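Only one chain is shown below, in structure tokens, and it's the form predicted on its own.
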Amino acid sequence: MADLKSDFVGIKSPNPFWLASAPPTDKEYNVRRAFEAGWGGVVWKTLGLDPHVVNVNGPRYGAIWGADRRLLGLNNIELITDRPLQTNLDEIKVVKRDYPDRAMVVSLMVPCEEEPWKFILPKVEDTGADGVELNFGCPHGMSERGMGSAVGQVPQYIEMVTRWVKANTRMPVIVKLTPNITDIKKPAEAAMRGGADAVSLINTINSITSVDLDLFAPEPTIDGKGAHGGYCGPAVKPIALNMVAEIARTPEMAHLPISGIGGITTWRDAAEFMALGARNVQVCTAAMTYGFKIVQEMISGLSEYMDEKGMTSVDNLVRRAVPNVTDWQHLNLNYVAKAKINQDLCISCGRCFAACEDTSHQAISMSEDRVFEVIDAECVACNLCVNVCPVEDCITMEAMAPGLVDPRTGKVVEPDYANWTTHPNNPAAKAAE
């Protein structure tokens, strides 16, 4: 079976799946649970030095469902650690030596001043933790208090920081970046003239999930009053994936190492997050929907597709879909493809026919007995038609080899390679033209 054992920045896990920094790691009990169920490492929830934070005593997350009340995505108010500094580093230290195999990283989050920063170093250190993450991406409550996004939307407060933290601790140091941002490239780089081990993304999305009606106030609702929060879950994903690549393919960052964060839900998830550049992926609302022994289907999905694919290590799969990350104006305008229905799974149900028919191509006919078909000389090939419809592979978009599409009407032609010098493909024929 392939190795899924992970190295990250000297960190050493018996996995590639860590719990995010968030309520599941706010405690001895919980990361307990959670090694126990096979999670390969943890960053604890973030502590500070404010011993006056509080956490609101009513609804602390908002949601969005899917239209089968799938979690889409939480929107969570909730602030950093509000228990004591001293009791979460004592059971850091116990859960440490009690599993001395997993990975186990602190988030930190203090104030913008370098003594806060040198206080609190030394005592995680004596933990015996593996690592730090710092903080810079939280976009309620903390960042009001000028941390958590009030850092990491402005590099030169990151580089600063960053250097503060690696000139006073001999662990490593991972720079947890904001999305709130324009440029995911700018805070990276900053990380790295900071000296950072590793960067780790994406934190929470700034948002509202919605409003109460009936109240007029944004929820989650304490006392008829709403703010904005931190979106994570599914939802999240393709911003995660767009930023870790981003990063990923940046030719003087292709060295720095990414903890890739942002609605990992299952095996496939991860595996697109280290094909676009993560070293490892942390988790967070799939252990609050599932429970922690989601990991275990994880681990399994995971390691099964890379004997599929003749991996041996996770090293085997990181990095591998960056080279095929690109900007639009370099894909190939030459390339046609087509849809195509399959009549024996075809349950009529016509969303393919009014999606083209009304917002896109009209490029499906209706038959009085309503078969769906394609009308070639109108495909463009924007696969709306797949997206829509309910039955997995029912439409399938279809490359054209070279010379089966007339490009002067869309319509696909057999190859007439004895009359080539009419053919419309012919270069020379265009030229005639």
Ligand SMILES: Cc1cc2nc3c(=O)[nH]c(=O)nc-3n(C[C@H](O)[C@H](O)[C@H](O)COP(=O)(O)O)c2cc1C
Contents of the next structure:
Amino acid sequence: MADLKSDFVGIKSPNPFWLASAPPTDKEYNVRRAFEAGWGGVVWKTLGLDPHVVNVNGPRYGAIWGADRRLLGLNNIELITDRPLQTNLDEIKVVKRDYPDRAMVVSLMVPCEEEPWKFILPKVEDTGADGVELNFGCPHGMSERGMGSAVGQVPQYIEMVTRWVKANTRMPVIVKLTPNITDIKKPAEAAMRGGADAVSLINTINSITSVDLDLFAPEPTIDGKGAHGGYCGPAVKPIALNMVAEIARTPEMAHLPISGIGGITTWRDAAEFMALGARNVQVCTAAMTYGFKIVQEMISGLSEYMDEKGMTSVDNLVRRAVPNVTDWQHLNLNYVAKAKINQDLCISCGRCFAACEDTSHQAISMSEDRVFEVIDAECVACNLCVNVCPVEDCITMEAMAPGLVDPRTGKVVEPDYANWTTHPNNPAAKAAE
Ligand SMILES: Cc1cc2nc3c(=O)[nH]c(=O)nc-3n(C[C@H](O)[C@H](O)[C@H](O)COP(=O)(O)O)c2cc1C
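Show the form predicted together with this ligand, please, because up to now only the form predicted on its own has appeared in this conversation.
Starting with the chain above, the whole complex follows.
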């Protein structure tokens, strides 16, 4: 059986699934139940200085749903913890005492001066927590007060605060990054320069999910007004994956541990983050949507997958896809694929035809009795038909045997096997045989 044990910057947990800093980790009651359900660790909801903040008492969340009402994206306007600092510290201490094998990381956000960090860090150390995560990512409410993403958007501040924190604690320091920037590598490099043990990403993305067209105000609406919030959930996964990969494939940061966050709902999502460089993962929206027990699917799914692949530890999976993330100019232009429609599965809805005929390459024909077929000479394998088809696996992309077509002209050509790295006729592949 695959061993899911995880060691993230020296913080040990029975599996790589942690709950991200958010309402699920806001209090002792929640965290105990999370640990009972099987979560390997938590990042406690962000602590700040007293007097603690006050949250709105109207709706705090907005959402985007799929047609089946499945929650795809969640928007929130909550702040950091709205409970007294000492209450949180006391609870962290007893939960860590009772669950010594689980990771207990404490998220922190205090003003951008060294004194408040000097004040809070020993208090966190006193709880027996395993590490701290610096919240440089919260994009609403706190950023207007000069904290959260207001720090995370300025690499010099990230470096400066990380240095202060490293100078004032023996605990491992994880810097949580905001995605509300242009190039994620800059804040990650700054964290590394400041001495961070790891980075975690992503925090939420600036967003307005919808507008009330009677009140003419963004939703969620508080007494007629709305403010931008932070977006998360399955919709943000592609953005998060790319940002994780950008850091992981930068040679200077190849050894910087990454905790992957953003839209993780299933074991497969988690495995994808790990293959792209995350050494563990954190989850928020999925737990808020489905409850703590989703971790059981993550644990069994990941361990079954690892068994199938002959992987004995999570380290075998981490970074496996990083060498295959490349820049566009390195893609093989001699690789040729064509769409193929499985007539047995086709329900004749015609969506592939409409999409291809109206907006793409006029590469799908429709007969009088609504049989849809790919016109190979016109198909450029763009994949739009696959993506709009409502039936899974009905349309697939099939790599063409070499020598059949030129991707630009649709004419038969002799391909350059030397550039077709995965084809058996490639001289290197032949030599390897
Ligand atoms: C309601 C809510 C509150 C959050 N509060 C915090 C917080 O206090 N500190 C923090 O670092 N991130 C906070 N986050 C961000 C999450 O930790 C996480 O980075 C983000 O939701 C992306 O993960 P997900 O797609 O799994 O939700 C919050 C998210 C939500 C939805």
